[in-house]
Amino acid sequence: MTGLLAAAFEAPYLDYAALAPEMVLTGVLLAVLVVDLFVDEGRKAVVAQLAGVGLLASLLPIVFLAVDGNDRSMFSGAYVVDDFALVLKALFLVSGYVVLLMSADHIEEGDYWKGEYTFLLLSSLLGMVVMCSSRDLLTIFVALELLSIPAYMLAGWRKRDLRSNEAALKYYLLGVLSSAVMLYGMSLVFGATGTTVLEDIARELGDNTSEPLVKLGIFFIVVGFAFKVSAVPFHFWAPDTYEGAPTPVTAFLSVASKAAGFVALLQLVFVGFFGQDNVWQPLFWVLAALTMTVGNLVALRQTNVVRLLAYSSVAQAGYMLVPFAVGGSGDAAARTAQTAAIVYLLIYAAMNLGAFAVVIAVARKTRSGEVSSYGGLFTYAPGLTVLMTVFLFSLAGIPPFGGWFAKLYIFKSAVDAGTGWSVALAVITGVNSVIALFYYASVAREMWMRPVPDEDVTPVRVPPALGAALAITALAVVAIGIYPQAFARLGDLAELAVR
């Protein structure tokens, strides 16, 4: 009895090297909170600068762990630091840094609370970084709430704007509902297996799919995360939230927050539920087909560029769901599906953040989000026009920009699965890619071929921080399109071992 009590209260093993990125980011969070208390209102820019330096510092232990090359596990396999976790932690930290660059002048000129904004952004990023290593239902849920709660407040950051209030309220209420549904599904899986660790769940379930409780639990978990990634029919919060939130927050939600949902799904599906593919694979097939089709068709009707990019983001989520819909057809298909999903996440982050950075830059002059306000943009902002064209055609999957390579991997995962259903999904993906080109090209047509609506050809002033964000994202999109093998290698390194 004494031995059992001693084991129960024994301090858990902590690998501080493995936890270094989270520890550095937590230290930056505390530093931002303290510095904000003592810095005058006119010098609040130092808080964002401190946060940016802190995010770059958080990348250093990731580089060290990658060079070390050893997988590290804590809490009986509930928290794992491997190549998958490291690649995606780096994605979130770099994305967060780019969003901070995009936010610098926008938040300064918008009369927002700057210190609190930075603190909430970093808090949400911490949840995303934790998500990458979470291999347990409880840690996944805690990470999800840590990233979601600050995001709810950021969506309503323009507190005197009724649209921003509506955006935050819709996002919060539907987010809470989806979390409850997901938590209920997790409780059912725990009840059927007696464990919350994903590897143990896979071992307990094996290939047994006859348990109705397990089927229902997996269904509810997938539905909960379908909201987080704005999959149809759980997408209806996204357009209003994206339009009502400050544009840098919209960029953050459309990239980092969405990617966190896919990271959780990758771990749940390919570690915990891989043997239950006849439960989740048909569900993902329907979600993927619906999401890309509805997102693209509704985007065709949009006249506001932010809402257009919102529905584009919904459609992009549909493409990213394709590997899940075909990844249960064997170990080889699972590996190809994982690589496709991870590569798409990495490239999508660069091209979507870049598009929103251009939207922020153009809005500084036009004070409008309408597509018509982009008329004749090439006349007075040729650099921004070229960059926006690069990002839009990359999102459409047009060579030689990075998006073509992401689309190629998605098609490859569907075709390589070798089933009739996977080939049908590949055809649906191809048709949707053609549909998407119409609305991306419509924005390009406004910029290159239409006259300036108000005949004001005053050049657009791009602040240095926003210019740096544009340069980083444009360089990534072009470099990936020209030399995609580097990102393919990252996708291969980040594969999870299927159980």
Contents of the next structure:
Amino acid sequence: MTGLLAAAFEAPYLDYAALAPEMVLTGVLLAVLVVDLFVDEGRKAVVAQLAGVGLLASLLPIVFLAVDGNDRSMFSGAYVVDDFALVLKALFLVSGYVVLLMSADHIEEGDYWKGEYTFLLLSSLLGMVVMCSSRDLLTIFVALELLSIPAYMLAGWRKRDLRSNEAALKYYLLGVLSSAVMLYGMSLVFGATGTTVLEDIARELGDNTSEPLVKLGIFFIVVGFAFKVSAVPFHFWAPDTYEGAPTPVTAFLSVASKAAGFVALLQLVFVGFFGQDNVWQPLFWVLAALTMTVGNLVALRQTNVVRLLAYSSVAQAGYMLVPFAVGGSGDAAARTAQTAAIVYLLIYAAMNLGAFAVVIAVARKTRSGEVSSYGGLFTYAPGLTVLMTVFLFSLAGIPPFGGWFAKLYIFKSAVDAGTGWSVALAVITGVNSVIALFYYASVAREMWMRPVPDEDVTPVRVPPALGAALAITALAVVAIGIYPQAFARLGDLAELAVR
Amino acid sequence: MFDSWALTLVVFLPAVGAALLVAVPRRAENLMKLVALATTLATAAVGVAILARFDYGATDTLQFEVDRPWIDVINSRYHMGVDGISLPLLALSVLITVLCVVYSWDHFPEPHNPKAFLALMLVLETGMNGTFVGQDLILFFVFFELVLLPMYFMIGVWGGPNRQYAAIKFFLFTLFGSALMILAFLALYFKGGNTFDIPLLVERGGTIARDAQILIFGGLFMGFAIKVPMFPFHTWLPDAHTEAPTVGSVILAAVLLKLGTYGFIRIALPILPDAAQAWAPWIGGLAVVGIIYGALGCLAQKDLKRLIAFSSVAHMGFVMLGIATLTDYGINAAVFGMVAHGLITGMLFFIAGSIQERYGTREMSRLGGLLLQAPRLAWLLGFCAMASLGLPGLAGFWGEFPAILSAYQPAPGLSEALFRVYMVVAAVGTVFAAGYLLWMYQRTAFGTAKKEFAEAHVHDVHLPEWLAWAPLLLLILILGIFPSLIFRVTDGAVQSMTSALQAIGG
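Let me have the form predicted together with its partner chain next, following on from the form predicted on its own.
The next block holds the full complex; its first chain is the one shown before.
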């Protein structure tokens, strides 16, 4: 800020190679907007295909940057492209691609505005990609708004559906509220340290500051993001929004948007506020324990699959908060915690997107989201049933599906920290995974062990795009489950440099 | 060449078979059965080759070892090997699966669907074999958990009227145990110098502080004791057994329960010797309570399968008592008891399944006169009941009797008086066992058929049943006469383990 007042303005150094993924993505989303204007109503699929190709194209520079291997830093440390950023950018782009595949037929058949939908989805993705490199309070805030505002609109995409309207409105109001809370916290931290760059904040604050304003600032920032990742008690928007929004959007919100919140938290906590663990560690402990317990207990009572998955994703957020609650005791603990959180994010993305893809496929036939509509699915759609079983039990953490490894890493981070509190949290997590199994298994029970409710056993037709989404996610879940090394390496690579 | 691939083959052949099964077209039922049979036979052939090439002079060393990198980031390795303790159990597992496929040939429970049923059975075999040969805690954990899903579906889809409740109960109980178990594994990892390798941890485990050992043992105990199951964690077992289809019950009784006791012998005792000392009196206590409770439970049952299930609780009590003595005598008896219980109780569940198929009921009050209506089946039931109650000359005796005897002289450091009390209680348990088994036999086999079945034409044992049962019956007899066939294999491995344990107490 003071730089602006200085006499001579010096153009900041721009590393175009480092910004290539963002630039390609921006180009694609502008192209989508323009092409959409000139394509006939019947041929809007072209727009989505263009977007898909564009997403894959923006993965290319990420691969090159990863091979190159140099960390690149711009704007005096406010924007950093390192392995952490690259791994997570790739995660967002691939998740975005899968969501696009899932949306293809859903949006077309629902008679929605396909071109604009694609454009907004890409914009939100751009925000997420920017978020991965943001090491500055303001950049984080800008990235967050860039990813959130299109998401508010996407949640309300079923214009004439009251529940979709409710979904969007709730999401918007709480989103804005949380942004305000967060921004207030940021202003306090800025006021105390005189800088917005996370590394400088860490340097200014030193170890465990006693400044109450800073503590309050950190508290507000974490609470703001607790809304974003739907941590209890700031979760109540999530189930309504998830249920009301079009299902592909729900998948997007519950995976990508949530992951973006965690990415921001990782950077804030482990770079900016790493020394202040006496403030955030207890806070995250409470959030984690509450989030997983409440999420799981409420999920037990759900009769709608989307709502069930919504509460399940609340509970999953609780597991992902565990590393934050135990990662503050030192460099080693911080590294394990980060790896645990990132590994969980990667695996969670695959299994949750997969589960939603099955929900979309089944709803094409049953036109219902009730758990009871899954009765006897195995008799007429054995393939989808097996896939759903894989995703559900992966979410439950049962080997040999990917989820077990994610959960193992969470446990590992907690046991590694070795304090009484962290072990207690690990035990709470363990008990919670048993509770969670009950509702995941209840969907499986419906599919395998119950009769078909309306005796309509016409097979479910799965369009190719949706099939591709299912194949990608299922392959990832099974491959990670059997040979976790491949993905765990990514998590290991992606550690942020702690001070 | 063979030696380094043998264990990988024995573990993953069934999984490959399951994948092949999925590709078989829906209508080609015979082809499915053939694929399943060929897979299990091939796996059994590998098992036989392992038995043949095993070096019986060095049962305490891991043989057919493979040790390759698997998940480097957490130092978990693909480490497998068999020693004298795993070998009999591995052999049991490959044998039982073949027999289950043979028995299933024309006994597919409703809702039929042989493809899914057989595929689940094969996945189950991968999990069971893998658990017995895994020498890395994470590898062990993955295989230990791998059996949950197939068994859940086997009970839940093909089971009896109350199957959904039984299936989820089984799943939740075991998962609760394994959640605590995996925490204990992680604690071992950090306390044992960042390794999941079981042989390495056995070397280093003794150096962990006693208090930490006791806590970690608690986590392991929950994981294994629920699986065994020990009193008071046994309540899932009668439900699961009663509702499971015949083949499911057989696999559950014959192999799955052994995963728990095996875990105690392979992991809990050798890695945490001090904690084993501290926990042994409690384990022994729960074991004898289980013996008496299981026996009393049997006396209260009306359902044949439920009675056999409760008898399992009692029998596993003997196995756990043997383990709790921490002596080589007791643990040898325990391993023998595991094999014998697998053969005998597996056989009993087969017969119970066949009786249900013939009469459409397992209510003992409605049965009777089996000796008149199907004499061969009745004789087989009698033979197995005798074996189960521990008649000398049959396999059951060598699991039970030495386990009781071993409590007379527990490992140094354990209270002799206490274990002698256990011994007496366990001995009383054998009397109960004779009671409930003879009572069961009396009600089902003696007398004449009840009115509703008086005119019924009841098939006697037919060919697929003979084929599936003959190996078990023979083994029950042979192991009863030559118990050294097993003891010779286990003794070396057990001795090298207990000598370390006794060093602590002495």
